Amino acid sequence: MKMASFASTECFLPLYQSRLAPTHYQQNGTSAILHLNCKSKKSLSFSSSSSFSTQGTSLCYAVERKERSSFAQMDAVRHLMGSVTKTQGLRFAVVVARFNEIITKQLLEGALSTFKNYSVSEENIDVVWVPGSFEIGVVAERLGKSQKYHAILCIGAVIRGDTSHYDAVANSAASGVLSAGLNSGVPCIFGVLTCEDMEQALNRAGGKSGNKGSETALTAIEMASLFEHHLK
């Protein structure tokens, strides 16, 4: 068995290629396997039961070629992705918090009128309020095991003040919300404002930052779609 190797600086194996496998290939009726090195990109070997003789560069070109032709030739891949005008029968609950009113009440009417903008009808939307944001997981994790929704708006609004109180809330904040996803199954979106100062929470409710309540309602229509159309 004859050995050869040769070195190129322009050769890069597609990423989705494993480096542990050979990678096979033939060329004038010979057949022959292409090592890369993990340690360096740089060195390669093949070996082949004939003599055979190319330019490195332009056989790693070749394979990489043939390699992203086939990549893009995958016509049969799915690509499943929610949609946000496909919305009859969705049904959608609003968990709120009423500390910080001033706030989460325009952030909740910011989701409304996008649900309305969206042609979610009214009788298919229930609104829940909770004392503050740290009640809102456990909340969020019995309507979405009610199996009477498509997706949970939980919505918010922490306010950085003088102690580590902020920390404490919107964190568990955060990780209620999630795990009520995931224990219920029903899409649970964090809508929970985490701010600094009362300056930056008005300006995220409809102010000069845009109204995060309406930014929630759409990813809450499109997580619906997807789950209702496509993962059932």
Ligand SMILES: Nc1c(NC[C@H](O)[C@H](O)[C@H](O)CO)[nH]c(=O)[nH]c1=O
Contents of the next structure:
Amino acid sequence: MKMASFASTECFLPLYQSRLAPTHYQQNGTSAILHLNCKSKKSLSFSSSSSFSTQGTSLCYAVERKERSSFAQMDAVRHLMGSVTKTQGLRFAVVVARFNEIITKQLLEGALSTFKNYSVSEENIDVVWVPGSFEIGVVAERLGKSQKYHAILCIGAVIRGDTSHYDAVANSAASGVLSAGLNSGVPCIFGVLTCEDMEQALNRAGGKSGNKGSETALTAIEMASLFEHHLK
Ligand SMILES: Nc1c(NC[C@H](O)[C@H](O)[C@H](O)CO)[nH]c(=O)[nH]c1=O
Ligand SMILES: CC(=O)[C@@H](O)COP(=O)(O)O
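Next block, the form predicted in complex with the ligand, ref. the form predicted alone:
What follows is the entire complex, opening with the chain shown before.
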């Protein structure tokens, strides 16, 4: 079986940086679907039982032939993914709830340091404060619809008290952020902690479970890049 050549260099990059180029080949009027997968296996194999190794990295093919002469081309599955290294020109808004400020300030700090580490310039970041997590959604939606930002990062901390208020605020915050993204078409990232107690929250705001503000900032960058570089 004659195989197509393809741009493999991107597969030597970390997964978040990779973008597989489409691969096409023609073969006697038959068509095949080529599936590229960059997970680290040691050899390159084809369903037709051919296989060979690459330099420590591999591509896996699942080739499905279709005996339909009308298809003369083999289409490659293209994997589109945002890059966290292509941040130039990306603009972000961070909506932060003041409620449980001792936690949300830490989350914001984590987010801002991640933006800095990934070369997002400060003038491309606006921080908008709201009273509580319940108010995040409406503001995120307004910011998204302004078309000024590539992604909106939403930060809050909902901590369970004695009543069912927790569930109302936590669920409203989640659905508010979801709606904001869907209604504005701009990625709205959920960086709202929903915790049983203050200890859980502290652990996630720079304590032993990391900083969820930092993690969600990275999600915001990836989604902004995905939209800006692949989904326009
Ligand atoms: N209990 C928490 C709240 N409650 C306040 C609400 O978010 C809201 O500001 C109020 O109901 C007025 O609409 N907010 C949090 O972010 N975290 C909580 O634990
Ligand atoms: C999320 C909140 O629920 C909390 O501040 C409310 O506490 P409580 O249920 O004791 O009123």
